[in-house]
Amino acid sequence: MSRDFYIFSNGRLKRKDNTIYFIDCLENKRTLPVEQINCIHLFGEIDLNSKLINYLSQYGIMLSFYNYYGYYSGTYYPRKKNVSGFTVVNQANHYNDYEKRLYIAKSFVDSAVHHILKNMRRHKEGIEDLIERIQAERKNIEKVQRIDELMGIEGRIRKSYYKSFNKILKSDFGIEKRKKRPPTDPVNAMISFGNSLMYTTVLSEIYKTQLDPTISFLHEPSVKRFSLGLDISEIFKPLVVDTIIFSLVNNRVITFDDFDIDEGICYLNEKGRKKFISEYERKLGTTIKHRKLKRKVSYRMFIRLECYKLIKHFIGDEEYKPLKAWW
């Protein structure tokens, strides 16, 4: 089974033969399994040439980039192997359709939503009020008839849940509001290096389906990014980052001392990311029982099969139910 692989010291990736080797600063040589990547995540500085990269290519392997601070500069995207012209056809015709594109758009918020008061109701003393809020909030979504409207309310929405933050985190951990560029407190960069992970982790199960990343439906397409991802990780952020954040911070395990303050950026250090990135890799692989496919099934899996869900739709075969957790 194939899975991540992290690299935070400064070195070089390179091929010889039909190895992969990481070299570091000392020259100490770690051999990485081609057959059992699936992608490769750069926090160093890592030199690397056009003979690795044709050779990651032939396995389907992604590498994604992180700046000094940690946080996502982007990602190398192989030539897809899994295409179908018929189901990105459909998919472009969901997006053309105005109504079709606002109801999967609509799909995509209501799950997050879902799992944002799945978060609060398991910590809702003193946020009562909040909850009410966004469910109240949650109802005018059916409502709406454009994007932009969606967007305010998701908007609004998640302004309350990140409110919720200070009375499910314990201990001093806290957030103001939210701030992406740049996070100023360790609540913010959690937030963002988390989100940043499930972008890329989206992006590599999309890469493994019939999907075309490049067209989205609750995000504006752009030329600059692969927006179906931010679509979909939108179901999964809360799900799996959020949940990461409150573990991490109520059990102690992450502390002060795992981040750094550079020039008002506040970022976690090597050693909380490593922390963070130890419980994302385990949250990823928890498995649960599938109500449908009566089969166990890991977090990573449900995403692969969101995806498979919006094909069947595009092509007709079933109508797009998002993912509602009901563990």
Contents of the next structure:
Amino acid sequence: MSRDFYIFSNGRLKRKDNTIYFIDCLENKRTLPVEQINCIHLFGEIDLNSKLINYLSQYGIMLSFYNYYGYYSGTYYPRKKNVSGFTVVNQANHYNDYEKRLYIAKSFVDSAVHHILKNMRRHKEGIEDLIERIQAERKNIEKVQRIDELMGIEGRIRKSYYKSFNKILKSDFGIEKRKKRPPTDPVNAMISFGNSLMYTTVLSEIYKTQLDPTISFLHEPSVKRFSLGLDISEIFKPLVVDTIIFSLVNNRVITFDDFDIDEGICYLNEKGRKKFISEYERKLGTTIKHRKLKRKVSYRMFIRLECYKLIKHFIGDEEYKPLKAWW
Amino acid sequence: MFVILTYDVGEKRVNKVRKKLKEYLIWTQNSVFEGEITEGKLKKCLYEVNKILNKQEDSLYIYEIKASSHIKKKIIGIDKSFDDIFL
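What would you give as the form predicted together with the partner chain, now that the form predicted alone is on the page?
Up next: the whole complex, starting with the chain shown before.
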């Protein structure tokens, strides 16, 4: 039942009465029930002290920070409670053995492509050629022997995919080329914003499992980043973020008024971010009947299940089969 | 599951009960809390509140709604929207 809170106002976050209080700059108080919080996202200018951080750590609540433009800047990640040396050692083994690493990396890409094609088929008028091109490219995934080749395939698929956005998106929204740093048009801004939300969600789900977020397979593990989060969000980006963009634009929920353009940098303003996040939260809360578990499972839970499947794969329990949305 | 909790508690204990409930649910009005909660957490919460209550004088009513999609909430007057995810 835990949920995420998003703070846009400026103010102070503090521990009081054994729970969390948020006091905004006009001295309006609001309590956040500590037992209900999963993660707090800070978009405004917030004061907080170590007492709060200590308290949040007790409950394993993560704090994510975003800068003025809404870009993800970092997460306060409390001491991990679910640790298992055995799992981590096996996870690292799967990285060290190139064959094993390649298998997992391929699974991630294949699942991502599956979801990309699923999105494209839903809006297939006028993009049949792009779909075919991606399908042809997908066949190469099986044969690939090296991770950088795999990344190349993925890059080419993504390029065709983004090209199709111009046909899928109605109204005046369009995308010329994916630009990340910084995004220059509304669609790029939405992709960037959505991807950073996805990354934090995946990270908070990894946190609840025994996996080590720094050992990744598709992306090269390196210092200063939790690259396993990048790997797993690859699967969910087309499934969650891109469908949100399509529905927001095509239902005319989001308009050009929801973006600010400043010296060539385009970003969602507060109104736009709120629209995007409400849709994002709604999407993550949607449930689908799981075929194996025989019960309803939310998109957020699917992310966690992906982590559990990886653990099972690492400890040699069950071979990893990536999520391929069947609905 | 969704619950609505109302309480009528002696003056001495009212603050203690309110503070405890604030950890679990969203305060809607004086002596009224509501919110989405799991069964386990509700049990834990009620156990803790139970220790504060004086059974001879106080009362606490719990309305449980198993399917939260069945709730229709209407508001007359000021909507304080304390359950908003945006702050």
